[in-house]
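The chain that follows stands alone, in the form predicted on its own, written as structure tokens.
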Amino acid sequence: MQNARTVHDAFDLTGRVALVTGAGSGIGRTTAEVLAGAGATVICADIDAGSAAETASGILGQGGRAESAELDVSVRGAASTLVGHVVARHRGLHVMCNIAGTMIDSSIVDVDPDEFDRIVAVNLKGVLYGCQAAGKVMAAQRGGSIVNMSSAAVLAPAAGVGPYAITKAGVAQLTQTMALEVGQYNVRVNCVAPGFVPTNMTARYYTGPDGAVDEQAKAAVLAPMARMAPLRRVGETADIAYCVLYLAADASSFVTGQLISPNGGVSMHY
């Protein structure tokens, strides 16, 4: 029989260790906060060591368990080294969230090769490296959950974001194939494909060179995005983070190889 205790336990991460990349801001930061709120010890990793430390400090200030680490996910071997340190310190890794990402605006025909190499290195290779490092540990310990960050951009083509969408489509395929390979070890691999969420990444549309937000431009960007959604709003970072929590926790113990897209209904798939 399911009851309040079993429901609580299904989402409880007490005693588990989670590593979140891109934890310095946006979806990564909120995900780290949510996983810590569910009881996990969270390693907040980001290329910006200061922002990662801020996230960890905020969690600690709320009574959670967290520490920070500097990590450039695009560097070969960096994720493996960090995972090794985490396992040595905490004797295991139970949740890996590959959230770090970057964005460029470009058509396919005009994309700069160097810029494309950069987003492939972060958005696709970075996820690959994180999956490899965590997957080896989790297979050996016979259990774990890997959550990768794709994008709703893979569900329907849109002009101007093709290079970015290519990398995120690669993440979706990586997720499915890895789920097949490591399922026998009780390791689950899923991905989340968020719709439009105001973050530092999307703020480029309404932020000036000095970092100041143009509120009028922001409203002009967000209003049509909200109108496109059946729910008539844009997303919040918490909308995505709670989806990650579901995939990280035992509540989703029979779910692997899936793409879940919290997008307000803008794109529907099955």
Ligand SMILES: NC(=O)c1ccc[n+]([C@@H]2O[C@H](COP(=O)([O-])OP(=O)(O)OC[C@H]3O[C@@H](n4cnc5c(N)ncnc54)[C@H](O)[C@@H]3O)[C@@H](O)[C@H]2O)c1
Second form
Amino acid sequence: MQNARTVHDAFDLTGRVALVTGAGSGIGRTTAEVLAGAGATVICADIDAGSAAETASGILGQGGRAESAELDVSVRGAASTLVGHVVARHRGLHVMCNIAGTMIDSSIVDVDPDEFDRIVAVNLKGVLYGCQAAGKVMAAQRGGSIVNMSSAAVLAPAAGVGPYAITKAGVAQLTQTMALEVGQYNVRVNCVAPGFVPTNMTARYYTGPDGAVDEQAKAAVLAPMARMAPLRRVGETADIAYCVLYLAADASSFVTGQLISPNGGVSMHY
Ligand SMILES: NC(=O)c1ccc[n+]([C@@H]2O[C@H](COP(=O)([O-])OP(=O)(O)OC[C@H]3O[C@@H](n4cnc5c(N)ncnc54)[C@H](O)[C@@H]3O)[C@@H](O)[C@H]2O)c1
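Okay, that was the form predicted on its own. Show me the form predicted in complex with this ligand next.
What follows is the whole complex; the chain from before opens it.
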């Protein structure tokens, strides 16, 4: 049995530098906060520079270390430029969390080609570019942890979210193949496949045209989601962020190429 000091060390990120994409909202914001809470210096990146700055200032207000950056993950070269700045400034990058994502509701048959290009660009190519940028730096420095955001949608296909699920299945495959390729450099690559977590992304199901949340509609969406789960609840952003912390930290130093499913037990897999 390990003593409390070594358990603390296993989750301690003091002295590490972490870049989190999609850090302006939801799961990305809470992940940035949790990694900072574990001691990391967190670069909060988002296409929405203002919300990324809010996340960073929240962390600074709690006594943590954070910076913010504007980043559109879908733009070729953008992640690699940002990673270059981070490495020049902080002399390394130890944790890369590719969390930025977007969603469309469409059947496979009807998906608009432009919308499909866009979701592939953000959810799949965005993760690829982030993995490439971080992977090169981490392989050269002989260590690092990359955590990609997949989705429960890949384990339990559902009608109407196919285009999104395709991108997230690609993320899971990318994660495994990259883990094979960079393991020899002590770089770990894993992904997280969350179940339903109320965030800005899911709010489209219960937000009116005026932008106001319809509480009745929200309850009507969340209640069946909660009933579906053996744990009888939907997720919270912290449920996902703590999985990311585990994968980012030395606690998971023997874990790579895995898909971890914080989903209340909705789906189970070997
Ligand atoms: N909420 C859920 O139920 C759920 C379930 C499974 C997986 N996920 C995944 O978790 C991740 C976070 O989702 P969330 O629910 O927190 O959503 P969210 O909408 O609250 O946050 C997404 C963030 O990504 C940013 N973003 C979007 N496009 C971007 C781009 N091109 N470049 C950089 N940033 C961009 C947005 O500005 C936003 O801050 C996504 O990848 C999503 O697919 C969410």
